[in-house]
Structures are given as structure tokens and as C-alpha cells.
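Single chain ahead, by itself, as C-alpha cells, in the form predicted alone.
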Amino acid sequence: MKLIFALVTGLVFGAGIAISGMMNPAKVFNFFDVAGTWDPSLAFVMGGAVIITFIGYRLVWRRDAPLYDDRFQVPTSTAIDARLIGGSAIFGIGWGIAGFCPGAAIPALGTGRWEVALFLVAVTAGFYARRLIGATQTSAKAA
């Protein structure tokens, strides 16, 4: 049943996606370009999910557990360090580059662009790049 409603869950997001026209990069730019052909639907496609957001935390948070798993899984630290700013700002330049972040890249991969499975290979590949790091850093601190 868990998987059932990751599956809904991700269905309904990449729909929410495909129906805003965020799997189109252009959006994105023109969102970006203030001074040029500003489009402001992501500010209010943003401020909608926010808005979901917020409601539907205090109504879950009322509940001792989530409905398939024994506990809440959630972030447990509070720093903010060079890792977070780093990895947002990384984050930030490619969304800006590309015109993609990886969740709207994966709904966007119906779309049969090239572009998209090239963003999603980088992304996975910097996904592994930063494990190997991370492996690295790890054995240089334990020797």
C-alpha cells in the first residue's frame, strides 16, 4: 500500500507539473529574465504548492505517525554550513542553466527531448560524483 501511494503521489506531481507547463524550460528562463519577457506563472505555480504545503503539514503533523511507516522521517539537523549553501547554490545555477530541477526533469522525460535524459544523466552523475567525494573524504579523515 506504501508504494501505492508514492506511485498517486508522484502521478499527481508530475501531473501538477505537465499542467503548469514547468516541464518547459522556457518557462523557467522567462521567469528569470526581469528585465526582458518576465513571466511570472512560477512565482504562482510556487506560491500554490506553498500554500498545499503549509495546510497540509498542520493536518499531518496532528497525527502520532504517518499512515504506512512507524515514524516521520525528517531532517534532523538545523546547521546551516558551507554543505547546505554550497549544494543550494549548485542547485540554484543548474535550475538557471538548464531550465530544469530534477522534479519537474523526471515528468519531463515523456516529452522525448534529448535535453532532458542529457540534464537527468548530469544530475545522477553529480549525484555519484558527490557519494565518491563524500567515500573519499571519509577515508581521509579515519586515516
Given for the second form:
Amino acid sequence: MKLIFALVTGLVFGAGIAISGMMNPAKVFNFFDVAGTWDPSLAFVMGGAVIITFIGYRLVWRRDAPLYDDRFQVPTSTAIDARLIGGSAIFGIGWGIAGFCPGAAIPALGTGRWEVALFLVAVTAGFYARRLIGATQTSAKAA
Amino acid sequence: METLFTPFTSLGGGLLIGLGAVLLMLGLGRILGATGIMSGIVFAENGGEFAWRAAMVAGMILAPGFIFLVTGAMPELSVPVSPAMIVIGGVIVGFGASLGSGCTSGHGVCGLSRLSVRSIVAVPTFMLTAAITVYLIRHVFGA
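Cool, the form predicted alone is there; where's the form predicted together with its partner chain?
Next comes the full complex, and the chain you just saw is listed first.
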């Protein structure tokens, strides 16, 4: 049941990504291209997603535990450190170069486009590169 | 390259993305972060941690086909950059997102909804560097 639930959850998330325009790099570039062919659509994606998640999380957290596990596992760190800021800054640069982010590229794989597979292989290489430089790796499961 | 302003479908997609995040918290008690899910598959510590992430990814990949069955059209996806840019951007995305413990889904959707201090710092950071990157590529280097 747990795995079927996870599969359906992925399908709902992926359908949202597909409908929203997030998996279309042309749209992602234009969202950021305020000085050029600006298309503010993706602000509505984040707005809609955060509204539902903000309310939904608070309803879910009234429970003692999730349906298929014994506890909620939410990150507790509040450290604003160089890794957080540097890593986020670096991520944004890559997003601006390729036009895909991981959450958009995974569902986009289902369109069968080879560019998406190429991107995800490169992302995986980036994960390994991050492991090579950091002996104290704690971030892999954080978010 | 111009893209259409799509506030309604983008909002609708955003609502579904949020629903996916809420469902994962309800069912498995986890944050829906694509970077964490992907790296959890690549660096899986045990079968149980691998299985639910693999099921989610399978659901996500099925999403464009599901959209096709419902609407008769695949989601729009145009990649206006070279394969080299996809590879370079992808490696940077993987490196940065794992160093910064999250991307658009983990920090963006889930972190902002939790009012996580780290995400409130991370999201404007990667939005800003993405916008600067797109500006430099399009308007300074003229690609």
C-alpha cells in the first residue's frame, strides 16, 4: 500500500509539474528574463503550490503520525551557513543555464525527450562531485 | 523565444504540485524534495529507503503519459539551449542543490510552506542567481 501511495503521489506531483509549465525550459528562462521576453506564469505555480502545502501540512500535522510510517520526518536545522547559501546560489546558476530543475526534469523524463535524460545524468554527476569534496556529508536526505 | 502567459494552467498545476507535497507528508511523513528523492535513490542506504522513492519517481515519470491520455497532447517542452549547456547546467544543479540541501521543490514548495528559516534564505538566493545567469547569457553574452 505504501508503495502504491508513493506512486500515486508522484503521479499527482508530476501531473502538476506538466500542466504548470515548469518542465518547459523555454518558460523557465522567460520567467527569469524580466529584461526580455518575460513570462510571469511560473510565479502562479509557486503561489498555488505554497498555498495548498501551507494549509495541507497544518491539517496533516494534527495527526500523531503519517499513514504508513510511525513519525513525521521534517528537517529541524535552522543553520544559515555557507553551504546553504553557496549551494543555493550555485543551484540557481545551473538552473539558469539548463532551464531544468530536478523536480521538473524527473516528470519530464516521461515525455521521452533525450535532453531530459542527459540533464538527469549530469545532475547525478553533480551529486557525486559534491560527495567527493565533502567528507562531512549530511545533506543528502535533508530536502 | 516568446512563451504564452498561462496564469490559470500554471496556478492549477501549482495546486496539484502542492497536493502531491501534502499527500507525501500524509502518507509517509516526508518532505517532497526532488533533490533528496533523487540522491536517496542514487545513494540508497537500504531497500526500504530506496523503494518508496523509486515508486514516487515511477509515478512522476508516468505523469506526461497520463496527461496525454486525458488531454490528447503531451505537455509542451522546448529546449532552446545546446546539449553542452544542459550538461554543464545539470552538473552545477546537482552539485549546488545537494550542497544547499534542496531545490525548487524541497526549499521552494515545502520549505516555504513550513516557514523554514533556511528555505526562506535559500529560495531568494537561487531565484536571484538564476535571474542573473539568464540575464548574463541572454543580454550580455547574447546567446
